[in-house]
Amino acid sequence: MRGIRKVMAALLGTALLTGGAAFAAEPIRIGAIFSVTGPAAFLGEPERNTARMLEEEINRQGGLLGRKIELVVYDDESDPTKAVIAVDRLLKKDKVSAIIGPSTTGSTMAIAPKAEEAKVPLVSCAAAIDIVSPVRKFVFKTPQSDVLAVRQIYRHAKKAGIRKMAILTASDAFGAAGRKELKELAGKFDMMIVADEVFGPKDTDMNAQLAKIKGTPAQAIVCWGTNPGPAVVARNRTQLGIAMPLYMSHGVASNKFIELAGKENAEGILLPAGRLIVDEQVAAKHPQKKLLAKYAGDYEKRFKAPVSSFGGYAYDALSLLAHAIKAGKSAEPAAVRDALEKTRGFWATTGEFTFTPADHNGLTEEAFVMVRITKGGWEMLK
């Protein structure tokens, strides 16, 4: 016992003095922009909050290459000429070796061609595969890409017996992005589009589009954006008494979303989402699930507040960082982005992360899961 207890004081000196020679070396600088304010804040505050707590997490366990690492934080306000102005920041100023963010595809499309003539990595927590088709070089993201998302829904509707398809979309980037993958596949599904509507992402009444739709032959509709709009439109279709399945896409999956409809209106809404906002459905098999319950546990804890599926596009966007800074044994931007590139296999709270010169998401449909809202609350489908 003794003789443990010796072995053990001196890992213990030896990690103490490790830890202390990472803090006295010069810190690796990572960049971040998120919407913590304005109306895309519900997913910039968990991005922020989990980017922070990782932060903390990776320094206490002595940092990477022996050298803490220093998040250098700034909000666009939701505002893509915001986050213009951060990231020219983050890249003249501060010095960043990488950058991860923004929380917005408009945000992102803005400063995209920023990071690649600085050739600093840029890893993005939007979801519109635009961001990474065509491949830019320094440029990756996190989220599961639309054109997934478009196909998990229509093969669960497909499933259904559904084959006449409503389309209700938001004019932002998001949505047009959306817009466009839901009419491109629609075939591939033996889908027809009956209907396509658009609503300004600021937009507080759409009554008018789903009064449309209701005199169509729809079988069920499909909405695109991110909070608020999608709201409105729960809560408009039980006004109007439109009971046809309403499908949303994974930009609302969040509480916040079942907050804004409101409990009632939002019952029985289908969306694909990953498995971190049915952590404690996820088989004990799963490879995700020990990553899963952890993360959801410290953040829960430490915010009171629960965990969103957006929080885990930042926690898979730092890690992923801090994976390849470890395997390229190196901060240069170059070389994190040659070694982000070669991540094979890497699990994280969105999915299986494999990086390739022709793919930077990485993802596959297996990210997904179909949840259903049930009774405020999230329900995995089988």
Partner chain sequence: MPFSSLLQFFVSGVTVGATYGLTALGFTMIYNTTGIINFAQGEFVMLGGMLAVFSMTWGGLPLPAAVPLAVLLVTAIGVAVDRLTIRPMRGRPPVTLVIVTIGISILLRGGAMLVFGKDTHSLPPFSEGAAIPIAGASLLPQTLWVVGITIAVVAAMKMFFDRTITGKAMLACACDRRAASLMGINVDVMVTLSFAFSALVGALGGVILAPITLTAYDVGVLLGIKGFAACILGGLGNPFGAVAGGLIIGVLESMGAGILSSGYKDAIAFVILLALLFLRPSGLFGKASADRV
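Numbering follows the first chain given and starts at 1. Note that the coordinates shown come from a computational prediction; the quantities given were computed from them, not determined experimentally. First, how it differs from the form predicted together with the partner chain.
The candidate at the hinge, the spot where one rigid part hands over to the other between the two forms, is K290 among K82, V73, A220, K290.
Having seen the form predicted alone, can you show the form predicted together with the partner chain?
The following holds one chain only.
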């Protein structure tokens, strides 16, 4: 008994000494739901790591409004049902001020009504435009929407004189969303879709689809999916000797893709990507330059793993919330939401966020740059 008391006293003492009066108040609780395990773990793991890292950094710098922040993280195991259970706990038991995540569109769509009903702001790290269109009062998201990526690709292709396009999309949620946007926007950019092929996300051979495309008058191919499918497409394409340009989505913007496809097969592939992947080539005076270098440096040092744009989505979600709490001088959920919606010109890793009542994604095409894979690395195009 005495031992315990001694320990308590010691702990209290240290807390008072280190924290001082500033941390005497209750911490601000922020919930987080990420797919740390399961098939979407390649998204959730860097997101969880990043959020934890940023939490420590904010607390080291004195927290927000003189209070510490406390991140409550749950793993939805890439399963929307588990995300719903997690959001219930965050809202009812943990009483959080706001929530970041989940990692996937499916999980976000499953919990969005709950956040809406509880009137707690949710800043999702998932891609699909459906999350913020139509606008829900309390739901925001940080990743660039597919539609912005499609615009970048079509704009680049149009400039290169391409009019006839073949599309090759994965038959999962990400690929289906890309396929929809690719078809819808084709007319606006005078593109004619001459081949519309699909591949299973687990497929290991895309020769049949590519051979079919080879037989059409297509001048370029757009492939939409996440690893490993597009890597197989890149390999099969060189095997079949298809020379027309190959565009990919931002879903493959990581070094893992080059490794899987093989340097020689990835050569020349074009894709829209966030600036994080080419942070060293971003102009020194660009508003994102310092931020990107700092995040990439800190992450790589701490986790001994290359930084990915997915972690950046979580970085942005938490910094946007921190910014909103500071700007609105309150950690009350409703006040955080109002301050969040008033965010203007906030530079983060993904781009410049300007939220309005009609736009809860807040990014423009500016958030993407076109990159080309050259000699196993990423080259930013002007």
